[in-house]
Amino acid sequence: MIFEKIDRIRDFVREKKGQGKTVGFVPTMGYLHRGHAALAERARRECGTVVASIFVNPLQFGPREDYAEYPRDFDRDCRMLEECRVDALFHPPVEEMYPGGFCTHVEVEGLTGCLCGKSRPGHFRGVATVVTKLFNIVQPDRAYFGQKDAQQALVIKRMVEDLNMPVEIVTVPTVREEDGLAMSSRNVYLTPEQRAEAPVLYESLKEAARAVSGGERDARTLAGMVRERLSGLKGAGIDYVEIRSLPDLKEVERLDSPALLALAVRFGKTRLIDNIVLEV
């Protein structure tokens, strides 16, 4: 079933709430890939009703970034949704999200200076902003996240908790191709040759975490390491390599405990991210 008011969809999970059924939510951007399935498969594992949403928010695009042209294939996405035994899905207009006069953000100071939302300005307003109103609308008890998105995963966890809300939010594995490139949506737009060299990110990322295993503790070496590994790429710039501690992404300068090894490299137009756990 697919709605695009806000009211429909209430009623919709006000009606399965009321059969006593918990309610499971994937919020998505559209043109799904498996990494988006994991998440959709985990939640009917876990919930009798599930609600993903497709929602190009363009809060959380900065001006040079690419909203208009971010992939979309609706049917697609919508067979795929369907396979996943997905119950409902939320699919409304910018209008529906933003009505004129719009005027109210949500902001969470602190998990967003860094990484992302250090290149990225205003972002995790948007994001912020727009999961705040999926979760008022859908009323999710649980609501899933990818772990490639690791900032933003965090951030919504400090949100939710700040804020009160009453959901359980839920970080599912990356989910990567057979040559270890996280999957992303806009993998897409790589050329056959940036393509071939992208698996490089989650191999310098093993490679650090091995170090790790070895005894290496020091983060200024480990993200060196990373960024020696990733300056052979031809035609790729790197954005950030960053060791930052787990929940609350403070700087770390000698691991003594779990930590997030995060990283950004633009090939070209396109930015791709990833990130491992530095267990110790």
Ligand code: PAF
The other form holds:
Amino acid sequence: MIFEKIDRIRDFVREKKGQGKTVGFVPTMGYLHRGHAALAERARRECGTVVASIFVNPLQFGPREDYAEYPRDFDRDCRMLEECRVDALFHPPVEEMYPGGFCTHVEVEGLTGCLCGKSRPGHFRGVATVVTKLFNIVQPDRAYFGQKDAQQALVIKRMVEDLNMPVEIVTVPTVREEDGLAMSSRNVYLTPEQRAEAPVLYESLKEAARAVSGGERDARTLAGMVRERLSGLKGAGIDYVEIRSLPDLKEVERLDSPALLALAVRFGKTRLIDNIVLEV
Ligand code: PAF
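For comparison with the form predicted on its own, produce the structure of the form predicted together with ligand PAF.
What follows is the entire complex, opening with the chain shown before.
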């Protein structure tokens, strides 16, 4: 069932809750891939009713980012959601989410000033705002986010805790192509040459994780290893390679507890992110 109107999806969820069902929610921007399927399948296993949303949220794109060109394929997305046995899809037009006069935003401080927040100012404000609205509309018991967007998942967890939102945030492991490249809707932008180079992102992360297993604890050395490996890429520029504490994303000098090693790399206009948790 596809709903474009807020009132209609609310009626649907109210009815399911009335039947005693727990509601799992998978928010997406569409152009779905196996990473999204993993979120929906997990929600299916854990919840009586599964709602997904497809909404390309203009608020989380900067003025020079790819909002207009963001890939869209609604029919294919619907087929995939059906295969994952999603019960309802919320697919609102922009005016339904942001009617004239809209002027309220949600800002999660601290966690959003580093990593992707640094190179994409306003991005997490847009994410936090739309996710708050989606949570208020769908009122899920659980919501599912991918570990690939580790910072996003941490920001949302913080927001949910700080604002006492009655929803459990579930983070699902990154789904990868056979060669290790993290699934992303933006992978379609890569040229064949860029696509051939892209698995190096995950290889460099794994190399650092191996160094940690071998006893290396110095964050600068570990990030330096990753940078060196990435600097061998012909068509790519490094946006950031950083090691940050979990869950508060503070700078780390020495690893004495699990930390997030995260990177962002630009292949031409395509920006790819990936991360790994360094276990100590
Ligand atoms: O991860 C995404 O696809 C988006 O940031 C989200 C969570 C659906 C908000 O627009």
